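Taking the form predicted alone, here's one chain by itself in structure tokens.
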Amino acid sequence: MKKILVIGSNGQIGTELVLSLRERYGNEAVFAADLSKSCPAIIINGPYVQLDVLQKEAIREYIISNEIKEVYLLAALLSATAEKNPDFAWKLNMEGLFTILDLAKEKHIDKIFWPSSIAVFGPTTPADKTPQYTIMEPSTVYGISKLAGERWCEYYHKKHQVDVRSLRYPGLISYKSPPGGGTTDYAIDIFHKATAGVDYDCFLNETSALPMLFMDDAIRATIELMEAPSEQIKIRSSYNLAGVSFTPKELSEAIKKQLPDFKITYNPDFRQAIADSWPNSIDDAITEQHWGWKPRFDLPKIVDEMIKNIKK
């Protein structure tokens, strides 16, 4: 029984993806961890741990003594936070992201996942379906540190033959865990203000389209790719991955064909810059090349989703 660590589990992707992984491996396969002392309650069916990225010394000794061979490392600060904190953001975008790549090295840890994020483009980067290639010129710290990140972690898969991968996340939607944070964050509470019969007051503006992802194809993107053989790998640095693209207004306006009393208004804050230097729409038709990568969600599926379930 191979043994899978989760850092970050607390997080908007942690939880999920934990439930999936217990689900397909076995709940006593799968380590959770994060900061907190305790355990959310959604993931106490399987191992729990506290245990902080930045603590290398404490994280090489857990993951060699429990004999962890797969890291799902998602600890970091998002776009939003980050900018508020850019030292910190810096120091835990990166550092943690080395001790697991340097315990890959030293063949502690046979497979790594580490999330990039459509973060890594920028205002000169093409808007409309921006391809695998392309200007990468990021304006936020998260966004500079992601793209390190990827250029780390191919570095490492070709001069020590780390098998690490990853996924630049589009904005991630999902009724199951709260927001982390990021510039995208208004597509999951605007669904929450929605089903309580309360307006939502936009930080972006009504023109603002950006690329989103359900989390249930995010987790299933993510498990793929992991399970996906080496050879069908060919990109080390992060992977494209596109769902569906809108803007604030063509949510509203999906919103209230369930929910006609639904209002919106539009105050964009210090989010729209960081917004406005991310991309339209996202082309990955490399990544479906490679391995077969297809989303299920479109907008109509997602907003039946996020209201019929937050209702529950």
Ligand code: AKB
Second form
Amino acid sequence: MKKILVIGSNGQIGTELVLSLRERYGNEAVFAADLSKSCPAIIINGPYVQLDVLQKEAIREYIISNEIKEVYLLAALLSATAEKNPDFAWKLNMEGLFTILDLAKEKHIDKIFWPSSIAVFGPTTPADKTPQYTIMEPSTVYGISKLAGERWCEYYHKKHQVDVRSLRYPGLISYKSPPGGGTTDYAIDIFHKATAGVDYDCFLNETSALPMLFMDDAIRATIELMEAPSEQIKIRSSYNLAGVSFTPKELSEAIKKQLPDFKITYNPDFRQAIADSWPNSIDDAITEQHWGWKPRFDLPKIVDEMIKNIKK
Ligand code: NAD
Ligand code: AKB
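Next, give the form predicted together with ligand AKB, keeping in mind that what was shown is the form predicted alone.
So here's everything in the complex, that chain up top.
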């Protein structure tokens, strides 16, 4: 039995990734790890351990003694939280990555998944249908850490044959666990307000188009990438990943088709500048070519799923 560790298991992605990996590989094969002492009820169906990714020796000892062979490293500060604490964001987002890359370099781990983000792009990047290879001058500490991480992943792969795989996730939309402090979080908050019959005051302006992806697609992409034969993974920095692209106004119009009384107002805050520096939409043609990626959820389908499940 291949043993898998998900670090940052209690977050927006970790919760759903742990559940999907356990369905696929068995509950006992997938170890969840996060800062909190107790395991959240939603992932209680398998092993859980309290681990701080910044405690390098504890992480090394846990992975080596439990013979963990695959690591999904999700622990990070996201864009909005990172801007409030840039020093710590840089430390958290980089140090954990080095600890895991080094374990793979020393052959303790066979495979790593580490997520990048559309935040690697910046204000000088072509904003529409942003290609895989383009100008990358991120202006947020989060984006800088993700771009540096991408370069280190590629470096460890080339120099030390580390099997590290990565996706540039867009904003991820989900209902099972709350988002962790990003700029795209509005596209989740809005559904909770709309289904509760409450007006939504959006922290981005009505015309801010951003790339987004439904969580089911993101989890499927992650598992497909990790299961693809190594020779198909020709990009070892990180792959562009596209789903849908919409503005807050377009999203609110789509919600109003189901909840006609829903009202939105706009009150942009510091996150507007972050959104303005990111692409409007992503071109992931190379990703599709290399390992066959295709999203399944368009905007109407996302709206249906979000409203239906939040109401439940
Ligand atoms: P999140 O904030 O919801 O979850 C992160 C988890 O990491 C939390 O449960 C937190 O407790 C844990 N964590 C923080 N510090 C830790 C530490 N020192 N040791 C162990 N665990 C720690 O974030 P998420 O949305 O699930 O994102 C996961 C990863 O995916 C991040 O690297 C993020 O940059 C990336 N990503 C997310 C999105 C998105 O829209 N959610 C988009 C692009 C990239
Ligand atoms: C954020 O908004 O910070 C994240 C991301 C796109 O990386 N959702």
